[in-house]
Amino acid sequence: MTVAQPTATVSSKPSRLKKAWEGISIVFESRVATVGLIIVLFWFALGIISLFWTPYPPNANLFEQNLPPNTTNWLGTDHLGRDITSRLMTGTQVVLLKTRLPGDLGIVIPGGVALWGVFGALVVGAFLGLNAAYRGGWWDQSIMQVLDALVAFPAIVLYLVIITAFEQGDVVVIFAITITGAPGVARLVRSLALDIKTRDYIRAAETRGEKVSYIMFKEIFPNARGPILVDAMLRVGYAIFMIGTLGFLGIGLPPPDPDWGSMVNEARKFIFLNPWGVIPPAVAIASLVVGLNLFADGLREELTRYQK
């Protein structure tokens, strides 16, 4: 009598696409995060559309466009007769979608000034925070002393010093966002790494003789990515608000593409003649920053609940 041998079941690992969808689906479990994501995607979509089409040329007034004075503009015109809708759409590009490199060639790279600035702050801050936490000793002391000195200065002062030291440009604003944002990221990464480096799998990696760089960037950093991702979303909102502040002060992103802060500044001078010109760009800045904050808050709540 022969006994049937049990067949071994092959466990299929989930595909990368399925893993990615499981990560994205966490957002939709939170209403707050979903609302924030919708607001952010709206501005992204508006910026992408503006790359190919705007109702009118954003920097041309009605006279230059050879249009009659009673032309229909969805959000009206500013004090120079320029279409506000077209300028809002174009302003989304420089914040979220493209960065203009210095020079007369007009070279543009994908990714807005706010995104590249926050990415630079994450790279610099994560590198400094991981080294300070894992290496300890004089590494920790020297790195944190320098970062504390930077934190002692108000962010707006650092922005003004950096931008006035160089010429206006997208790259200079990115550099300013990186310098002002790196200390906060480094502090967060350091606090997370100090806890993670005491785990057993870190001890196992050290026993195997892994390099310090491998342990920091392959073992510690991936296990701290949740709080870092949430912090990055918040920092994008701060960067957008700061770009608007610099544009309002007249030292932000240079022309020809308009940014929302400079639109508010130009309309402010003629607020008694055309008060409507101030409202759309101010609402644009506020709505995008609020959307990013809602998305980050909802994502943080879901990640915390998921970890529990």
Partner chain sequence: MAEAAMDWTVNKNLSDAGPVLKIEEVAVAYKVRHGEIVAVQNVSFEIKRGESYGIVGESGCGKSTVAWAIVNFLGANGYVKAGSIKFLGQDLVGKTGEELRKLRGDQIAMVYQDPMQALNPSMKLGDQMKEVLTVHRGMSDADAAKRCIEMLDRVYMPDAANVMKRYPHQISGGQQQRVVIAMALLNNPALLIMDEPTTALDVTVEAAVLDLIAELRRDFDTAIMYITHNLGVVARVCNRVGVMYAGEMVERGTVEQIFKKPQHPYTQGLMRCVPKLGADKASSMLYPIIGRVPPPRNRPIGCIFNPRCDYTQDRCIEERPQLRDMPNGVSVRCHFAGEIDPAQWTPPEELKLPSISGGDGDNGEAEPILTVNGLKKYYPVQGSSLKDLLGRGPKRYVKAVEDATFSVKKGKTLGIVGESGCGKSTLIKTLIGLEESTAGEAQFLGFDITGDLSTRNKQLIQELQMVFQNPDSTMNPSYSVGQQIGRPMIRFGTVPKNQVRDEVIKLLQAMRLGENYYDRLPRQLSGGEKQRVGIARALASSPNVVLCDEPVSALDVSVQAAILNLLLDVQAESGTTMIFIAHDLSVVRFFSDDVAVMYLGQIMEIGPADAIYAPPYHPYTEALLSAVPIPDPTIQQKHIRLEGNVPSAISPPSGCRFHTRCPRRHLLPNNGKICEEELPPWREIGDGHRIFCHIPLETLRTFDPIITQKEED
Contents of the next structure:
Amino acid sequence: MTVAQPTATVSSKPSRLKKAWEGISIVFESRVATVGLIIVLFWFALGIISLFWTPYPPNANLFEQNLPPNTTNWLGTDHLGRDITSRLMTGTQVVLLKTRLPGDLGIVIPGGVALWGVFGALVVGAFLGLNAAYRGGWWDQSIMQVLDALVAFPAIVLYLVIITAFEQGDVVVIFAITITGAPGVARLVRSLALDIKTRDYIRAAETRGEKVSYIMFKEIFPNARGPILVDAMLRVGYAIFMIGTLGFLGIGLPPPDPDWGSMVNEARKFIFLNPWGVIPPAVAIASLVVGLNLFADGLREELTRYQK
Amino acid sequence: MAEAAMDWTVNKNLSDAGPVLKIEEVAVAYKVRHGEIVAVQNVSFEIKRGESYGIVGESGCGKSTVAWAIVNFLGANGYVKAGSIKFLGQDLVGKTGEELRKLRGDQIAMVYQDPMQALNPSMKLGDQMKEVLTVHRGMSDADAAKRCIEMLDRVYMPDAANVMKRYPHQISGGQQQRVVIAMALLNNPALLIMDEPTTALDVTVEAAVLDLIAELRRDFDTAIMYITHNLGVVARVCNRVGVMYAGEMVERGTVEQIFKKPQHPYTQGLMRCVPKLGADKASSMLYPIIGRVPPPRNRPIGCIFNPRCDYTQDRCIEERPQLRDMPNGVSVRCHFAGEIDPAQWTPPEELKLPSISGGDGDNGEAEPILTVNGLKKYYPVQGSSLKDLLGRGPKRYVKAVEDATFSVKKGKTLGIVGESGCGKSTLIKTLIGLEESTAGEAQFLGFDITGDLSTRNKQLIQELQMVFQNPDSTMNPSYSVGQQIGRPMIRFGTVPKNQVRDEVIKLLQAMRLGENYYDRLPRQLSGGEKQRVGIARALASSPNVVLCDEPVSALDVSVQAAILNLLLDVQAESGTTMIFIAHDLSVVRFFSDDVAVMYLGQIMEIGPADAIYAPPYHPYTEALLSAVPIPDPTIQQKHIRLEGNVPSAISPPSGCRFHTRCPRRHLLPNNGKICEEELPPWREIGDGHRIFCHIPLETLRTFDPIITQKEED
Amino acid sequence: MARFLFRSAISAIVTMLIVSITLFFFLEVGSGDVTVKILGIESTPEQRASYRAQLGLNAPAWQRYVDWLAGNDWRAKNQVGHPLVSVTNQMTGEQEWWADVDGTLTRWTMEDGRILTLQRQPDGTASARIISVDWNTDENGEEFFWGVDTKNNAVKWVRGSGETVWVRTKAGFRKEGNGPREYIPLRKGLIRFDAGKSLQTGRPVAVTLIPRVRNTLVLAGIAFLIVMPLALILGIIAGINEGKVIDRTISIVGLTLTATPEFVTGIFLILIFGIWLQVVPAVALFTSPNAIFEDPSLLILPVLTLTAVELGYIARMTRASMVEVMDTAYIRTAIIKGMPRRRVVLRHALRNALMAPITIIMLHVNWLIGGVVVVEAIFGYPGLGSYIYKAAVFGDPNAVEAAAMLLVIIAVITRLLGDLAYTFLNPRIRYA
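Having seen the form predicted on its own, the form predicted together with its partner chain:
Shown next: the complete complex, the earlier chain at its head.
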């Protein structure tokens, strides 16, 4: 996500580009963040390649079933004789690269389910958190009470209920990620905003008679960006974690596109025949989540050092 | 107690010979990612038993680093790069952690700036104190407790035995500092390091703690290393002093010599920056030091002070001077020490000084622009009992401002002084509309301003603007300087959009900041520069009245002088009316035409500045003035100390709010019973000077002035 | 402090209300036509409609929510005109509803358009009598009678014309005459500890739930007992050695464990211990709800999985808190006072460092519960988690609501405990 920034802002000013590069270069100050970034970029790259090329068609039953890794099928085949390597690569797409809109038209928008879900949680959470923190009083109490209730909900139960309430689909998963993520984002934004709100520049804006919305979104929000970015990174990791779990439980992203979680689930049933089948998708999920966590962790450490 | 008595003698015998602490050519460096930073270098001084040695300098000069080097607490990446630190003859550099640990807290003790931070919030004070004795001396718990209580009594802690059972948050800041000092003294250390121990405290509390330190030094015969930025404090508690600048010690000697005849240009500059108590803007000037302290990476090759010095010559740029002993016993790090006569100093060309249009003559004739009558601000508070929770308990309020009545004349400055929690900030927040007033009247140019900002129209908002205290939070870190100054112009539409940039640059220039500051971000600015931008932002909507909330209190003295000059300049040029809040009485006196003194939400005395600072005064004003540390060891200051703590504003004392602490109520019949029962009358002295006190004017007039010149020996 | 706890308690109650409404809403939206799921797709629309009426699903959603929460006997009482009581049938052990007609427990049934009165005998059986009942007349001139039927519903019969209804029995679906026109399935409501019946099984939810809750508590309890001390100790060790190898190792391993989904961890554990090393059975069959007590080795893999996931999280929390505390001014004071390092850590830092993790752990108990649900699903462990998973997928509102409320109550109670622990550790609140 940060890597996308410089290209987006090239047009405005050269100093912006430099600024963006400065922001990114602190990633490389930290070894942990660099390792994390490399893992994440690896999966992004694999996903992008899979849009154009995979060793075999991911959904075609071309081979013998439940093969261990061999020279034709680098990672073996699954219970229907499909090539695991191809399915693994394609599995990146729904998580990171594309979202299938509901309806028969088969419209696909860029940006994976995990990314849109976290984006939704950020928008809703930031809005609620800012209002709760800045307006305070009754606003704060009622918003926080509702969010507290949502937090008390075991997330998995909320997922289960939401997903069973609607038909399986990418958008439903995005909705579920938004609903379960928003309270956390709101709490974070609120705590950041409560601190920022005490700064004198907010008093200065108030004594200019600025509108509440201006103060919240123009004066407070930009100064909370750093921690929110780090948090968002962790949340993307957690969303991938969750998508995998839902897939594993058989209520995640709908077929036919391969999904890592359901790949693990299917391979598990044949674990005695081919123990190798569960490993690639399991490692994929774990490594991507770990990569995002490492990246976020390193970034946070560098940001605090930078601020000192 | 036999044990403890023995301890005292043991420590005493150890060191009758040499100095307690002897620091020679010490350099301290920090390892960072790319190389290392030398924070402190060439520092040498020594402290003898019973002596109090002051280390002064502005922030970033390495004062505290020296202290941390002595106790070898420089963090994971800091180390003593050169020199020796001899404590009672043994070199501390190179000692093992365990050897040092045994010295720390036993022979060397330390007291730091913020007592609340220094005490463990989840341990009882008694436990925190006792362990110093049980760990270092192996005392039994009961003996240790006994000795702790004695020590607490010694530092005049009321109800010492009870305090032992309390947690830090349950006692006041002044009391916390007493606990920390008592803890430091428990083992009767040979060396006591104090790092800005009173900076976080209010002036009357500070005075009491300084008295205590002076007294303890006499009684315990301890060597004290006293670090502070405040020249007044040094003058009060130290007998010798070292001045630090950018990691070096530039001058050292006895307090009398340094203050009487400072020889290093930096020391001279520092003295010129601080307003003397009683000095005002009409009769005196502040001369800031140009430039700023160079960061450790960019220190000049020659004399570190040369870029800012008024006497720089080629030699200063090329060659770093050594500390030289002068005939009067002072050592100075300057090539030309002894040749420079501060009396001959004239302000350099580039130092733009404010042009004050003679303060006298138009007094009283200007119209009041802002009138406040009986203004009150109460905050409701919720009690903690179940009854209160259900809304059944009696409604209670913090009475933050009570019956404020005053007026400000056009183009003049009203100063408001008082200790923290006296309601001065609430008062101006109410005026500017950040808070809604509870009762009373307030009018600005004939418009009612008792409501908060939502009740005011744009023009009214535009006419009242504010300058804030903390330079680090006054600017939004996300926007450039230009955007932030331009915003009020766009918001109020005072400047057409296409001219905003030009106007901002004009303002920047008026603030002595160049055009190149337009695109800078706040983190690229120094504290003083941020404060200038803050002022520019307040002025951008060309307001009639600017409210200044402690605009200089977070700044170093040399920067403080520059900002004060800038504000004076603004006022002289555009006739802006100001309300100026500060806790520093000298600054308020210097800057203001009229002064109001507040205590616990109540204005106690108000009038022309010169009248406030001379008798007759309110007993509280008198106590405040006698507490101010004055950077002049030759003067004699009246000694009045307030007892107890400031009462809670939720249930302020009946009658006169000051009666619980008033040192003068005994002058009234019945030991001032009336003070407890009735609100005092306003006693008019004339020229707008009013005192809120039961004591008759005739008696008040008999009080001596606070400051008298000491007789020369 | 009283205020603090009072607020926490109020907040807990409001929380549970909001949660139950949200759940109800989603299940309402989601379950679609639940009768299709119960009766199968081959059922006719007529059959479904009749069954819907019997389940009381024709009432508006808010009404059903209130019934579920607070019961509906007090509402039905007004219709029937007699107090309604619930008694236990000694033979089946189930709860039965009766109307209390002047001291006699009474039910009614309809035969050939006439009402038969059943009176409960002391031995629990009922005797049928034909006692004339008072028919009421509605605005359409129809005569009707409200009574309690033999299936624990308050029902409205219309005189002379018994409705045709489809009744579900063990044998199948049967058409019956003499049916009532309206149903109120009687229940006491959750606040009176009646969670209602499962739509799936038709049995009271509570009966199935109890052994499952016990199993879950055993699983979570063992994991908790292993995790807490281990995680806190590892976190503290990492925290006081900030930046050293041991810290880096604990941090990275902890992060990896936390970031790996439970099902991945579980699968790897099965692979390693079940298939390659063969020290535990790779597939655990929980033959009965009490299986874990008969063969505790069944617990090994679920507990290990749960431990692995939670260990990293708590250890990292503790580490962060410890690092922060070790950097504070009061720890500096303790060191400058010459306290030995051991004392600095144990006496000065520990208590303050534990404050943050304990509250955060307690706040995140639901997060941990999420782990339990998945672990139970992976291993087919007969606990609350797998129960709720199956019920949610089926769309059984009573079952999901009851199980979820239990989980929320656990979460809320632990949060309260967390608050208490925090108050205990933090004197600033205790003496505020």
